[in-house]
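The chain below stands alone and is given in structure tokens; this is the form predicted alone.
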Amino acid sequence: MNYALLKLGRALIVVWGAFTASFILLYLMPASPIELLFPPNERASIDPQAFKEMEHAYGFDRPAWQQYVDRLLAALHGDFGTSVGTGQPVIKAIGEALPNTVILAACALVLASLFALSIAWVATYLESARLRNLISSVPPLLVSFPSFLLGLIIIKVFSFQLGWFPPISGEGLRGLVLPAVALAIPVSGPIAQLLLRNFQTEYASPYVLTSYSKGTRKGKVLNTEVLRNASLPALTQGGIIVGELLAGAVITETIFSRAGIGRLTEDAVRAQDVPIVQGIVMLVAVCFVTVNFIVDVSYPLVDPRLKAVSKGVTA
């Protein structure tokens, strides 16, 4: 109980940590958010009163320690202010656009993960030392592949040449497979990157000998031994995993024309809607920190290897 209170103060802070940066980079810039709206060759035909209202009406005209704690306390409440580009409420623009993202990644998240344990799989069950070395070749030219070049070849190829799939993601299966697969590549290769280590070290453990001094053969051992001991590391890399996810979706969804998270933030950010922009910012802290939180206290449970450890630090 103890070690759970920890890691979820320890969480706490980072939210917190996360909206204080944010409100130093973006609201206490030179410039007002309102002024930000307008081209620097338009703002001297616009009424200066006109400027001041709007600021007014959006709080921007008070000192910043107590534009601070105002904000600090309506967030706590989940109000992140209106866009001032739109006037629509924050969580309602993140609301609408969230489930389309939350369906991307997930579908790219199962895609990466599939995709990476074949390649684990594969490398490790092989016995030509050249093919393995091939394979293993894989992921690091994944992580490095840039993500807007692979959606744009994946468009070109799979719409216009093949005319498999629509190059503007609609509605329904169709639209949304492109997408996913573009973010499932360059995801998969960080998690076919820790997952192939882990295959190699724990092939290498003295219970695989046991294994095959059994007579059982190489692809079970795989499968039931090997598969479990190198998968459960896999799981400290969620919150990593799901920062790439939400980084990516930004590209993959702004390539593909797709509404969600990725394109809400590019129009933020394109239009300096900063009340969007600090939103959109909360939501990536929090659910780094949630899937961390689930990480840290449901890693002990799995492993338990590690309960120790846990009753060590909350001695």
Second form
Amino acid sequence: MNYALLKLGRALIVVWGAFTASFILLYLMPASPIELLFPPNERASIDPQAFKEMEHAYGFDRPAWQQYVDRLLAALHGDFGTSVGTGQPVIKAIGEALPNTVILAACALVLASLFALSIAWVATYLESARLRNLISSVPPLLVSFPSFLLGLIIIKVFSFQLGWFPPISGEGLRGLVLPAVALAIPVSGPIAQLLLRNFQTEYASPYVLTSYSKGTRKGKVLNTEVLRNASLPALTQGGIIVGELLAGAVITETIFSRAGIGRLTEDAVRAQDVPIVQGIVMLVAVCFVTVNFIVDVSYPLVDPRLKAVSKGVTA
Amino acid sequence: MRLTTASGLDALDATTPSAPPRRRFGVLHPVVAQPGLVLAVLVILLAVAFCVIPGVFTWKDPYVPDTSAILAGPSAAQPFGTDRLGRDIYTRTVYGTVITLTATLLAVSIAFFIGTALGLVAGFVRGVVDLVLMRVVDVLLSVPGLLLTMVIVSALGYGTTNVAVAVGISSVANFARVMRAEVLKVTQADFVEAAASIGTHRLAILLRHVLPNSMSSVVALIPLQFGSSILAIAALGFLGFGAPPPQPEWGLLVAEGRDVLAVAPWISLFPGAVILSVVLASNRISRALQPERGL
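Structure of the form predicted in complex with its partner chain (previous: the form predicted alone):
Entire complex below, previous chain first.
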């Protein structure tokens, strides 16, 4: 219980830190936040008098700490201000974009996990050293592959050459396939690297030899024993993987012209729409921290060995 | 007892000219047995050559349009084909190397110096400083690289330098964490304790003993960071936040082919393949530098 509270406290500090850092970066660093409130091409035509009034209306003429406290209190109530481009409240803009990205990310996560698992499984199952090395060289390739290039290649092959799927992702399942694959492949790289390493260490464990000596086949040993022990530690990467999915969505949604958090981010950065950018930072930080918290708290339940250790440490 | 002395003597002998022949083969061994690594080093050397002497690799101009060869496919005269203004993609890729790699170098330097300094201070001073610095690192890690970079770019503005600074800041946490772990390990070593017990000044211990002994892991991280920084800078260039259009920055080159992907795929694919091979090469070198973490 103490352990959970400690983790929760840490999580809250990170979220608060993300808010503070994004406030400093986005509201205090630019010479004038008011200028950022206008689209870049309209900035030259701002009337100085109106500029002063705007500064006063938004409260940017007040001391920085006062602005900070106000924004923090508003953020605690879920108010991150309004978008400069559309005038929509930030929460609403994010809320509208989120479901699309969640569907995309969930599909990509399932595909990525399956892909990474099969790479690790096959690379351990094969007896031929040459084939094994060939499969083991796939994860480093995936990690090095520029995700925007991958998206373009997928569009070129499956939309333009084969005509199986539309190049612009609309609604429905058919439009989801290509973006999900394009997002899954780069995300599967780090997972596959981790799983491959775990599979190899677990496969070298004495219990595998014991199972062999009992007459179990290699496939069964891998499925019933190695798979479980090797894939559980991947859960600890949960937060990072969710972050990768959200970051990857920026590229994927841009390439496939799909609405979602990624497109919203890209548009907001392009228009220097500060409130939206801060809202997205907070969304991502909260997702990361929540997933990590859940993993941290539930992991000892899944892996009883850790439970014993954490008890031993706190006692 | 006799056995251990004998093996100890052997180890001493190995460095003298009368070493056994097996040892001599071992010296040649890496080049013969690791063609991938040799290739990786060659790719990086070629990329550096592209930066320093681009004129040797191509005689064309990366900016001058050529109306006689618009959207021409790859051929002997234009190995990567041409774009819609008739500019040679190969020439543009060669001249773009210096833009992308300079930005990468800047990003990695920022990450390396700031990250190492933070990790060193956190690990050596400990206490409240460590606690605060590590929470800052946690915050940096809570927003994934590309998004963090975009956020910093939206505060700093566009341009290659700003993108490089943003990529650098977003990778500070990686160096800081590794450095801190290493410093914690080194400060527990006997020679540090010995230095402290003879009254060496804390700063002298830090600079003379802890810093040099904890550098190897962070230095090994550089090639890995180099690869991921190229990817990040090219991705931001692709999204249009980096170098402005006439420049042949790698990510921008790939983006320029996006609209004509159906008819002229070479515009995107060849520069993309160049990015991929340089990133692969630097990741391969990083794996060679940390054998215990490699596959």
